[in-house]
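Only one chain is included here, represented as structure tokens and corresponding to the form predicted on its own.
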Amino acid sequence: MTNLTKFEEVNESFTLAEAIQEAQRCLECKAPMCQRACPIENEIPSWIRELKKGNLGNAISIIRQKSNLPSICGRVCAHERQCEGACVLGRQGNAIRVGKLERFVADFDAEARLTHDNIPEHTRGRVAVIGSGPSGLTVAGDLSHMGFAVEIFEAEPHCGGVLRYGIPEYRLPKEVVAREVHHIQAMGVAIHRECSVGSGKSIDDLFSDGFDAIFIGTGLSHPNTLDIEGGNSKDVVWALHFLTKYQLFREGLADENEINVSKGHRVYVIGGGNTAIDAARTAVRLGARVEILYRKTAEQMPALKSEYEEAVSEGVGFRWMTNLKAVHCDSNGEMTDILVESQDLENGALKELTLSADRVILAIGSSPSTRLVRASNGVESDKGGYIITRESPYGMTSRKGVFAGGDVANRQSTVVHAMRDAKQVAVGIAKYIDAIKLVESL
């Protein structure tokens, strides 16, 4: 089992020599499948070519033409299903380590302070961005590059959303998130922390303050639950709430008992995505005995294979084709055991099992909070609470000048897919503001 006495980052970066050696393996394909497989069409062969020559300043400049968050994408993107999965060398089981190279270039740039962005004058219009997760940061960075004055309104003390509070430190150090946020600030983006739009400021207030357009990128903050016996027990915890509380404890902003998982606890995580894996690996680090219960097979699990393998190496157990049926508690409301139903992989027979348990962590998805939508006159949402947007201008809601993107409008997705959508919305916002400015000038 992996040594888990430390909580810092698990995967080590390349050295300079290792990075250049890895880059030199790139075949520089004329029709680069790696670039086509990247959701934001990162120009991978171009910056790898610069890295081969040792031109790291040029490499990061090329990367930042497409991505405002390269240190983050290099760590948490699903490379094995995207760029690396499409690499022609992958057919021989030896794909270029694109993610690790991107991380190296971005980290080297930050440590050596190589880049000097040409910041345009921000005279093209004013945009308010609500939320500073992957979509909000992407919209803000792209619009700032286009010459717009951008201000971010973030309800929490720190920026980053799921990057800051939902992805564990061992996968994504918080100093890396803070560094990328600082880069966006250095581009001229203003950030208002602990400023909640919906309960404090309203959409109308922002328009009254002179903003030409507003972007809603608040992500998903309402946990999905299971309608089962004992499902509302205090010992049934939402995965992102657990991960957030743990991060706040690490920063001295929450008590240890708020984490709700302790050494020796028997913990069952429900779900098969990367969030379930993150929750399980974090619980193991807290000294718990952990199993993941997933309703389908290992091959159908949406989590990355690499994340699954690391979880196994750290002692996380897995039960496939298993559903949680009930949670049982004693007279004091303390969890005692859970009832599960498992299907035999060989003959399909169903059987019920009672498993001793102290905690259940739900990682079965989430949906948007409806507070902001309710407080935003004219912004419509569907039955699931997701904000309805249109194709032209891309990302505009039912209210003129109000745009939305990322998970709050497009269902739960990966970081880079939220970024891809946000980049399209940024173009839609630019077209919209240019159009209204043109009409006003006539």
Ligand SMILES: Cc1cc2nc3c(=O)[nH]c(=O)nc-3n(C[C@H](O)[C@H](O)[C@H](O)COP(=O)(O)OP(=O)(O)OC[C@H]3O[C@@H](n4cnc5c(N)ncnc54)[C@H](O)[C@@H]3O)c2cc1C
Contents of the next structure:
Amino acid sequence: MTNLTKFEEVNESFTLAEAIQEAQRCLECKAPMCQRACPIENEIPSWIRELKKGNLGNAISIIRQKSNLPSICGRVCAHERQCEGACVLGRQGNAIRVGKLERFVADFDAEARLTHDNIPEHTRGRVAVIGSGPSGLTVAGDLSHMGFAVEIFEAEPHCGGVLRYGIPEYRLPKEVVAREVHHIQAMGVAIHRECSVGSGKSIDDLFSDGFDAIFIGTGLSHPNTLDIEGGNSKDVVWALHFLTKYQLFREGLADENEINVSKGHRVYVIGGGNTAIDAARTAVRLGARVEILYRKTAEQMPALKSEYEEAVSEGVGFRWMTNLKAVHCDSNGEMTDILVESQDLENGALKELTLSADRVILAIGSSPSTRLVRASNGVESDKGGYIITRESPYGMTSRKGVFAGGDVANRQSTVVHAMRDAKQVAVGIAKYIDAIKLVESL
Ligand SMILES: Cc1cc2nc3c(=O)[nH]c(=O)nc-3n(C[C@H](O)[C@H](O)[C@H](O)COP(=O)(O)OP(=O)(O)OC[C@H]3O[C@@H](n4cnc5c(N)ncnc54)[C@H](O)[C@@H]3O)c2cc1C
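Counterpart to the form predicted on its own, namely the form predicted in complex with the ligand:
The next block holds the full complex; its first chain is the one shown before.
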């Protein structure tokens, strides 16, 4: 088992020699499947070719043409399902470690400052971006490159959204997130922190302030719940709240008792995605005994195989085909045990089990908070609260000049899918502003 007293990053980086050696294995395929499998079509063989020759400045310049967040994608993308999963060398079980190479090049650039962005004049129009997760940062970075003046409005004290408050430090150090945010700021993007749009400033206020278009990239902050006996117990906690509190505690912004999980607790995490695994591994690091209960089989679990294996190696237990049926508490409201129903994998028989428990962490998905939409005239959402957008101009909502993208429009996804959507929305916003400016000038 790894040393879990440490919360530092668990996966080590390449050295320069290792990175070049790894790059030299690339076959430079004529029809590169790795690039096709990347949602933002990162030109992987081109920058790997530069890396082979030791031209790290050229390599990062090529990467940054497509991505504003390379040191983040290099760490948290589902490489085994995307670029590395498509690499022809993978057929012999030896795919190029594209993620680790991207991380290496981006980290090397951050230290050695190999490149300087050419910042265009920001005269094409003004855009307000609400939210600074991967979608907001991508829209801001791309529009800034295209010559728009961009200001981000972020509710929290730090930028990054789930990158900052959800994904734990041991997978994504917060200094890496801060570095990418700083890079976007250095391109001339202004950031207003602790500024929640909808409760203070409204979308109408932003238009009155002279913005030509507004992008909503507010993600999913409303956790889904389970309608079961005891489901509202104080010891049933939401994974994203648990992870956020833990991060705030590490930064000295929350008390230890607000984390809600401590040494010796018997913790059951409900779910089978990234969030469930992150919550379980964090609880293990806090000294809890942790099992994940998942309602389907191991093969059907959405979490990556590599993350599952790391969780197992750190001591997380798994029960498949298992549903939480009830949470039982004593007269003081303290959790005592849970009732679960498991299905036998062999014969399909159902059996009920009572397990002693101190905490349940729910990681069964989230949906958008409806506050901003309710406070914004003319922005429509569907029954689930997801903002409805159109194809042309891409990403525009039912209100003229207001655009949306990332998870708040497309349901829970991944960092790179939120980025892909945001890149298309940035093009939609540019077309929209150019058109209104043209009409105004007639
Ligand atoms: C625990 C966890 C682990 C994950 N792990 C991975 C992973 O390893 N790899 C991967 O690819 N994907 C992962 N994902 C999914 C990925 O993080 C999301 O798909 C992605 O962050 C969505 O980006 P977004 O910009 O749409 O929203 P978010 O990242 O949620 O950002 C939204 C931002 O908007 C701000 N905001 C909200 N309302 C307002 C308002 N009214 N005014 C101003 N600001 C506001 C929020 O504070 C936040 O900063 C994970 C998700 C979770 C929850």
